[in-house]
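Taking the form predicted alone, here's one chain by itself in structure tokens.
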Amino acid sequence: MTQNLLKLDFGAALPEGGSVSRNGSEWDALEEALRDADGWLRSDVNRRRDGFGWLDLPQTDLAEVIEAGQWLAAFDAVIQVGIGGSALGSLMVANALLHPCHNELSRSERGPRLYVADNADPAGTRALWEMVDPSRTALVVVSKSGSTAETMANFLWLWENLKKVLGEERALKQLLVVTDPEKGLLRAFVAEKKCRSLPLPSTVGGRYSVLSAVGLAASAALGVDVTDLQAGARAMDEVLLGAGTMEENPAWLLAGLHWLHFLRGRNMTVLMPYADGLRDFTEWFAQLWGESLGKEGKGSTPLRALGAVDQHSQVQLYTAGPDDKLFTIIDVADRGERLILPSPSDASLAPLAYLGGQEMGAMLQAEARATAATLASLGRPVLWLEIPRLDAFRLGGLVYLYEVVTALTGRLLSVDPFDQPGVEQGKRFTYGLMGRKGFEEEGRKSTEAFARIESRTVSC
């Protein structure tokens, strides 16, 4: 059944000018490998393992999330404290579905203002705090383990300052904790303080958590129809489950083509939407893709771009630089807003007369097609992905599609798409350098490793 979610054109992404045909042995072998990968992903045994829980999120009851969103909606501002997957999902949804200047609208025109405390940069955290009225601000802290140093540093500072201003009893009434339902530091905090909380299922990793309370609680407060987001993901899941061949399954196509190009030395993937509302989608994708696949000397480096802005910064490299990238151009058929360009009335602007009467969105779509065509004409592999419009339903479908694509690609690469050992090592070194008990050896190793960097110096 057609769900009107998206259209994917892949003729210019077939390796070596299309020599991989539907009837070719490599294509057949790839389809079989993807069928096996899909079976692995959806097996009943694996579905109960850590990392696989996001597959069930499209069917999750959202009553608790919606209730929390209604509670948050009464505040003038919401500060979400998290990093990586605990922050990027909410930012992505807000960027895609809210007014581009949401925080600057009057209170009658918007829900709460949204601020995200992700990086542990004191200037940013202090500036954020100075933008809000503590008495009308909700604090949402997101961490499954409760041990992420950056998140807990921001939480500690903001929480203590909220208590200073309001007192603990009042501050607790303005706090929401999203964490593991059974264990971890923040779960212990919830048990001690009896504050409001929402569960982040233990089998869902942060970068796959956008369709859980992590990404949906603040989104619901801001007026996003989170049931539509979930419905889009569910519709995409139905499409993927009902597809019997490569050419019917956009997830198999995207994963398979990334794999084929990886084998040919194209170990970078460029995601380039021609829509401001998908700018933060590329940020979310970059973490999902890079952290899931970069292991054991393998991986595909995600490159973020925004059309048409990056036509004037990156496309020169894409067209005349090394042929080491697979490109995905994302276009939006109906942009909603229509701006008709006036004919110039000034004599000096007469050369711009060709723009008069044109629609600005049509020009952006023409630029998207021109970029894709330019790359294809040079033999660069290009995928063209088009969504009918950017709304909650299509965004939910797009999120779920790329989560499946990432997991399948990891399976083809023979890496675990749900762990992040490189990130964990950095966390352990940070704990050691910050004096956390039990991590003294990591602190010593980190100091020794950094000494190698400092062994040769130039100062000016």
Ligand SMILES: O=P(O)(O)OC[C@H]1O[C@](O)(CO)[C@@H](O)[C@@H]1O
The other form holds:
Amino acid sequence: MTQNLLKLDFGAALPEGGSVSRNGSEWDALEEALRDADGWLRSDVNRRRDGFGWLDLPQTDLAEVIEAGQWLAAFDAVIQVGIGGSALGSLMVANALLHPCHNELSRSERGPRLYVADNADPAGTRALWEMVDPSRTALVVVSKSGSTAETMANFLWLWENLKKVLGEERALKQLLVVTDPEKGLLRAFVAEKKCRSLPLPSTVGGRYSVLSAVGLAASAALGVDVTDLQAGARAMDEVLLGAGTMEENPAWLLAGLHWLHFLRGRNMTVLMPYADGLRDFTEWFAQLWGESLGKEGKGSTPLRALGAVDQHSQVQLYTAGPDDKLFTIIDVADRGERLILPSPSDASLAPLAYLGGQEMGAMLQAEARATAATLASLGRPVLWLEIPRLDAFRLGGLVYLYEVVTALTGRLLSVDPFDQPGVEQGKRFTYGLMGRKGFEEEGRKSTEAFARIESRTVSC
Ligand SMILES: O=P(O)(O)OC[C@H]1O[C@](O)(CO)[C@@H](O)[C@@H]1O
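Alongside the form predicted alone that was just displayed, please also present the structure of the form predicted in complex with the named molecule.
Complete assembly follows, chain above in first position.
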């Protein structure tokens, strides 16, 4: 039974013009490998292990999250402090469902304005603070580890300033902490201050946490139907559970095709939605894909693109550059919004008559189809992923689909899709350079390594 979540056309994404899926051996072996990978992902043993907890998020009770969302909705502004998986999910949901205009996030008819402090840039943090009225602002600090330097720097500065303006007692009433239920510095802070908090289940990794309080608390405050978002993920899970071949199972198909193209030297994947509302979906996907699969010299590089914007920036490379990419064009069938273009009334604009009477969304869709058709006509592997409309239900389905695709692809690549050891060295070097006690050696090593960079220089 279709759940009307999405349609995935893959006729032009099969290697060797589709012969791979007809000649059986490689395709059948891959399907068997995907069946094993799916069994591994969903096995009862693994289900309770660190990293696998996100599989249960579509079934979790959202009452606490919804209650926190209602509490946050009473404020004029919500500042979410977090980075990576502790920020990208909220940005993606807000961009997709409330703020399709990609360079302005704070307009909201129904709820507070959302600001996300997701970098340790003093100019950004100061500017953000100056945009809010502290007496009408809630601070939501999100960190699984509770120790990420950028998040802690922003939290310390914003929290101390909030206390300075409101006094601690009142400031505590405007604070929500989302962190590990048992461990970490922020959990200790909650215990000390007895402030409001929500758990990020310890078995859920940051980049797989959008369907937990991490992505849903602020989204609920902004008026997103988080129950519908979760229902979309559940519906996708039902689809995937019931589909035992690559032709039926979109997660197996996407993971399998990435694997087949990876073997053929296409180690980049371009996600190109033709909808402003999905721009931050590509940012969220880039962390999910890059941090999950980039291990042991393996993995494919996620390239964010936006249609039609990147037709005027990247498509030259996509059509005439190296044939090292798998493309996914995402289209939204019903955009809801309709803009009919007027016929030009100025004589000099007469050549634009062909635009007159056209609907802008139909034009964008024609561009999406044209880009996909161009890539297909050049033998570049391209997938066409179409969602009926961009609403909470379909977004939930899309999120869950890509989480499963990423985990399965990790299994095919024989890497652990749930850890991220490669990020730690840079953090230790940072602590060393900042003079943090116990990191003196890291500081020395980092300075030594940086000396190699500046050993040759040209300045002007
Ligand atoms: O939620 P935390 O622990 O602050 O981590 C933020 C992000 O930093 C990382 O650990 C990478 O450094 C990501 O995996 C994570 O999403």
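Numbering follows the first chain given and starts at 1. The structure presented is a predicted model; accordingly, all values stated were derived computationally and were not measured. Here, rigid core means the biggest group of C-alpha atoms that superpose within 1.5 Å across both forms.
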- request: Check the Cα of E442 between these two forms on a core superposition and give its shift in Å.
  value: 2.4
